[in-house]
Structures are given as C-alpha cells and as structure tokens.
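Form predicted alone, single chain, as structure tokens, below.
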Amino acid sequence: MATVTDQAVGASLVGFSLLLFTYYSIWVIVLPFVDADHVLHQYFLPREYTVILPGVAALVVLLCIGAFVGAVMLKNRKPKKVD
C-alpha cells in the first residue's frame, strides 16, 4: 500500500502535469485566435517557445534515459574470462 506522502507526491505530479497541459494546451490551441492586443496574452510566452521548449524536453529526457541505460550497462558489465 502506498503511504500517505506517496499519495501527496503522486497527487501533486497529476495535479502539475494537469495545469502544464491547459496551460500549453490554451497557450498553443486558443491563443492563435485571440487578438494580438488582448490582455491574455501577457500570461503567455511568445509563440516560438511553443516549439523550443518541447524539443528542449525531450532532448534532456533522452539524455537522462541514454545516461540511465549506459549507467545500468556499465554496472552489469562482466569481465572477460581469461584462459
């Protein structure tokens, strides 16, 4: 059974994972319709991060599980038999 602070913490991911979706959803969905000039705007980056900061994301997740695997390979490597 999970403890109460594994809950807290796997409460607070969905609940982040949750507000990064609307907010990238409106940020890349709504936005193009609303006027340049409109007051939403000002809560919003410029659109040309919409494409940077994805493609940042998933570079460095990459990197992490290529280091991850490497890692793992590294620790299970098992020396040459001498004869």
Given for the second form:
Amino acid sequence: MATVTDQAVGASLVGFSLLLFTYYSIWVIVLPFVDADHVLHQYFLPREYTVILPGVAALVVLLCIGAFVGAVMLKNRKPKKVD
Amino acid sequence: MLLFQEYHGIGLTSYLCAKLSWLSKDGLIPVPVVLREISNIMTKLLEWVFGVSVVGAAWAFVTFDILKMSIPRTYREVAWPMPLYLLVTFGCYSLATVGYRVATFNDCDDAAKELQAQIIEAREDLRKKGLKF
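Return the structure block for the form predicted in complex with the partner chain; the form predicted alone was the one displayed.
Okay, now the whole complex, with that chain kicking things off.
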C-alpha cells in the first residue's frame, strides 16, 4: 500500500485532471450548441481563452522543464583539473 | 515461399499478405509477394504518419472550408480547436494515469527493512573476510 501522502497526492492529481477535462470539454464542445442567452455561458470565459490558456500553460511547463534541466546541469559541472 | 498462416512482419499489410496467401498457392496471382514487399517499406512510422495526415487533412478541409461544403456554423465552431482539444485531453489522461499509479503504488515496507538488514549483514561478513569498504 502506498503511504497516506502518496495516496492523497495521487487522488488529488486524478481529481484535478478529471475536473480540467470536464470543464474544457464543455467549454469547447457543448457551449457552441447552447443558446447565447442561456445561464450556462456566465460560468465560462470568452471563447478566445480556449486557445490562450493552454498556450500559456504549455509555455509555463516548458519554462519549468528548461529551468530544472539547467539547474541540474549547473549543479553537476565538474571543476577543471589543475595539472 | 510464404506459408499460409505465418506472417513475419508487423502491421496491416503483412497481415493482409498472410490472409491472401491462398491466392498464390499455384503461383496464379503474385498479390501476397507484392504486399510483402510493401510491408517491408511500410514501417510503423509510415503507418502513423499516413493516419495522422488523413485526420489532419479532414480537419483542414472542415476548418478552412476548402471544398466549400457549407457546414453549419456551430459545427465549424466545434471543429477548429480540435487539435488543441486532443492535446489537452492527452495531457489530462497522462496526469490522471500518473496520479492513479502514484496512489496505488505497492510499497513493501517489510521487504525494504529486511533488505536493509541483509545489506548490513553482508557488509559485516565481507569486512571480516578482508574486503575493504
């Protein structure tokens, strides 16, 4: 059995991704078929953000990965040998 | 000579080749030979590229209205973000799979402790026999 923190982290990841998937699916696929004056539209941002938000998120992820790789490479530099 | 149910490649073309091999039993139709040659060219990569281009072309035709098919506006409104939507879906699926595997990981605490004890025991034993650590 995984530790309690592991289970909590795992469950929160699953829950978060389910939430994200449901929100994004309704936003992209369901909303165009719903009338413009329906109350559902007020819970969703304007449609341009379906492209902008994942784009910004992808950039942030790439930045984090690059920073991590850079930090690890800096840490593992071997000092120059003195002959 | 290719036997009936044996097929040596992976993928669709080599499967078809095996199924159609009865055609060339008397050397009548060289179809399986041709298909076998194609399956050596048609790697998995090419199959994927082919599939992706077909789907991509279908999406492009709908989004940019290339054939002037006059699809209703709401369907086009759903179609144009599709590649991005599929990417987000794949990301969510990956995240959910990682989370699930982390939550259901099978730690064996007892086995870990036993292993640590055995390592210490082995180290002592080797030190007595003269191996320097």
